[in-house]
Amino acid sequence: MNPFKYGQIVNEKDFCPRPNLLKNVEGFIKSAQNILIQGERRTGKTSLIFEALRRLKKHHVVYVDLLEVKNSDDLCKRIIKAVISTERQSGVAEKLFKSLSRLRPTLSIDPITGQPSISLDASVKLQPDSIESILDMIGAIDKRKAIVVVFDEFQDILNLKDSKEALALLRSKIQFHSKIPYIFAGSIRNKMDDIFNHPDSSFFKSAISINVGPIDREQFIAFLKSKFSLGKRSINQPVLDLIFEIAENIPGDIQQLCSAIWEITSYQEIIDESIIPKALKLIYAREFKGYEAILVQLTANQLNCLVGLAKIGGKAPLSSKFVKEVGIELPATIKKALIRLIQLKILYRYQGEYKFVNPFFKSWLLFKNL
C-alpha cells in the first residue's frame, strides 16, 4: 500500500511531527485562544489542527471549510451545517433541526461515502444578520462539551458583497465566547491580513498568530525516508533534493511526488535520479485534463508571461530580461497579465515574488515546451 498521503487531512503516523507548532496550537487551544494560522497552500494547516485536537482527545470540532463561499446565504449554511455535524451523534441535533424548521433541514446518508449529509432548503435566502441566531446555537453546544470552531480558508469571506457586515456580526459573537477557541486558517496573506491586522477591521488583532511554513527538512527527510522503507525502497540525499527543488518545498507536492515515485517502483529498489522524469510523466497523465483546461482560459500575453516565469522565475517579471523572454513590450501589459493570473488562481504572490500555485503544472509547460 503507498505510504505517502497528500490532498487530504492526515494524522498520527501520517503526520510529519511539527512539535514546535503542535505544543503551540496545543497551548492556545486549552486556554481558549482564538488562532490565525497562515500558510502556503498545501503547507498542512488543516492537518496540524486535526492533529493538534487528536492529541487534546476532549474537544469536539465545529469545522466550517469557507472556500470559495459565494455570499452570506452560503456563509450561513455552511456553519450550520457544521453546527449539525457536530451534534448529529446526540438528541440535541433534533432540536436544533426544530429551530431550523424554516429550512426544512432533511438528513440523509451518501450513498458513496456512507457519511450523514445535510441539507436545506435552497429557496430560503439568508442575510447576515442570521449570523448573530447561529453562532448563538454555537454557545449552546459549548455549555454541553468542549469544543473548537475551525474556519478554514477564512479570507475567502471577503468574497462576500457583504463581507464587512458579516465580519462585524462574527465578532460582535465570537468576542463574548471566552471559552470556545475560534481558529481561522487562511492560505492568502495578504487578505488574512486585511482582516486580521487592519485597524478598521472589526477582527484587528483578535486572534495569535502561528505561521505555516515548509517542514524542518532534516525531520521530513527523515520521514520520507522512513515510509520508503517500508517497502523496502531507499532513497539518496541528490534524489531527495530534486524532490524539494520541483516541489519548491510544499509538504503536499513534495508527497504527491514522492507518491508517483513509489508506484513505478519496486520492493527492495534503489531510487536514483533517472525515476524522477518517470515520476513526474505519470503526475502529468494525471493531471493534463486540468492543465489544458487552464491553457484554455488564457490569452497568449498570459501563457508568454507562464511560460516565462516557469524558465527564468517570478522575482523580477518587469526586467529587461523577463520582458525580451516573453516578447511583450509594455511592461503594463505584463503586469495586467499577472494580475489576472493571479486572479485565476494561477499564480500567487509571496514575499515579492510570483508563484506557481501547482509546481507542477511549471514543470508541464516546461515539458511541453510551449
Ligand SMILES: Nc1ncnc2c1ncn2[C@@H]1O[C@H](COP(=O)(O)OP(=O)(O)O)[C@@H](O)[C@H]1O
Given for the second form:
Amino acid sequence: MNPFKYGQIVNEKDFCPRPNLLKNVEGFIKSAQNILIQGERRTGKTSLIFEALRRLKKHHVVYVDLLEVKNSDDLCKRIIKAVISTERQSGVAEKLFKSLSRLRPTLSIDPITGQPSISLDASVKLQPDSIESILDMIGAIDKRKAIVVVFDEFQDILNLKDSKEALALLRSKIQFHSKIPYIFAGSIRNKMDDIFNHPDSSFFKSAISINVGPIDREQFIAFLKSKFSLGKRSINQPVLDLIFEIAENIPGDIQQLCSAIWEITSYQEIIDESIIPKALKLIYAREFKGYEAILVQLTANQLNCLVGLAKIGGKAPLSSKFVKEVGIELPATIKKALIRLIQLKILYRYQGEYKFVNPFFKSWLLFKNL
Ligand SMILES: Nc1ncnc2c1ncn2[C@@H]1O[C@H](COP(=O)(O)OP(=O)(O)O)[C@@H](O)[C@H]1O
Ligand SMILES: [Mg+2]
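May I ask for the structure of the form predicted together with this ligand now, the form predicted alone having been displayed?
First the chain shown before, then all remaining chains and molecules of the complex.
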C-alpha cells in the first residue's frame, strides 16, 4: 500500500514527528489557554491539532471547519452540527435534539461516504445572536467532560457581512469559558492578523500564537526515506532535494509528489532524478481538469502575469524584467491582475513574494509552455 498520504489529516505513524510544536500545543491545551495556529495551506496545522489531542487522550473535540463559510446562518449551523457530532459520541445527542427542535435536526448515514451526517432545517435562518445560545450549549458540555473547541480556517469568518458582530458575540462568550481551550487555526495570514492583532478587533490578543512552518528538513527526509524503504525502494539525496524544491517545502505537496513516485516505481528500485518528470506527469494527468478550469476564468493579462511568475518568480513583479516578460506596460495593470489572482486563491503573498498556492499548477504552466 502506498505509504504517502496527502489531502487528509495525518496522525500516528503517518505523522512526521514535530516534537516542539506538539509540546507547545499540548501544554497550552492542558492549561486551557486559547491558541492561534497560523501557517500556509498544507503545512500540517489541522494534523498537528488532532495529533496533539490524540496524544493527550482526554478531550472530546468540537471541530468546526469554517472554510468558505457564507453567512451567520451557515456559521451557526456549522457550530451546531459540530456540537451534535461531539455529543453523539457520548450518547446524549437526543437531549440536544429536543432543545434544537426548531431546527428539526436529523441524523442519517450518507449513502456514498457511509459517514453519519446531520442536517438542519434550511428554511429556519439563524442570526448572529444565536451564537450566544449555541456557545452556552458548548459551555454546558464542559460541565460533564473535558472538551476542546477547534475553529479551523477561522479567517473565513470575515466572509460574513456581519462578521464584526459575529466575532464580538463569539468573543464575549468564549472569554467566560475559562476551562475550555479554544483553538483557532488559519491559513491566510493577513486575515488572521486582522482578527487577532488589530486593536479594534474583539479578538485582539486573545490567544497565544503558534506558527506552523515547513517540517524540519532532516526529520522529514528521514521520515520519507523510511516510507520508501517500506517497499525496499531507495531514494537519493539529489532527488529528495528536487522534491522539496518543486513542492516548495510544503509538507502536503511533498507527500503528493512522493506518492506519485511510489506509484511508478517498484520493489527494490533505486530512485534517481529521472523519476521526477514522470511523477509530475502522473500528477498533471490527474489534475489537469482543475488547472484548465482555473485558466478559463482568467483574462489575458492575468494569464500573462501567471506565466511570468512561473518563469521568473514572484519577488519583483513590477520590475522592468518582469514587465518585459509579460508584455504589459502599465505596472498598475500588473498590480490589478495580481490582486485578482490572490482573490481567486491562485496566488498568495509570503514575505513580500507572490507565490503559487499550488506549486504543481505552476510547474504545469511551464510544462504546457503557455
Ligand atoms: N506531521 C506531518 N507529517 C507528514 N506529513 C504531514 C504532516 N503534517 C502535514 N502533512 C502533510 O500535509 C497534508 C496536509 O495536512 P493538514 O494538516 O491538512 O494541513 P493544513 O491544515 O495546514 O492545511 C497532509 O495530508 C500530509 O500530506
Ligand atoms: Mg487544515
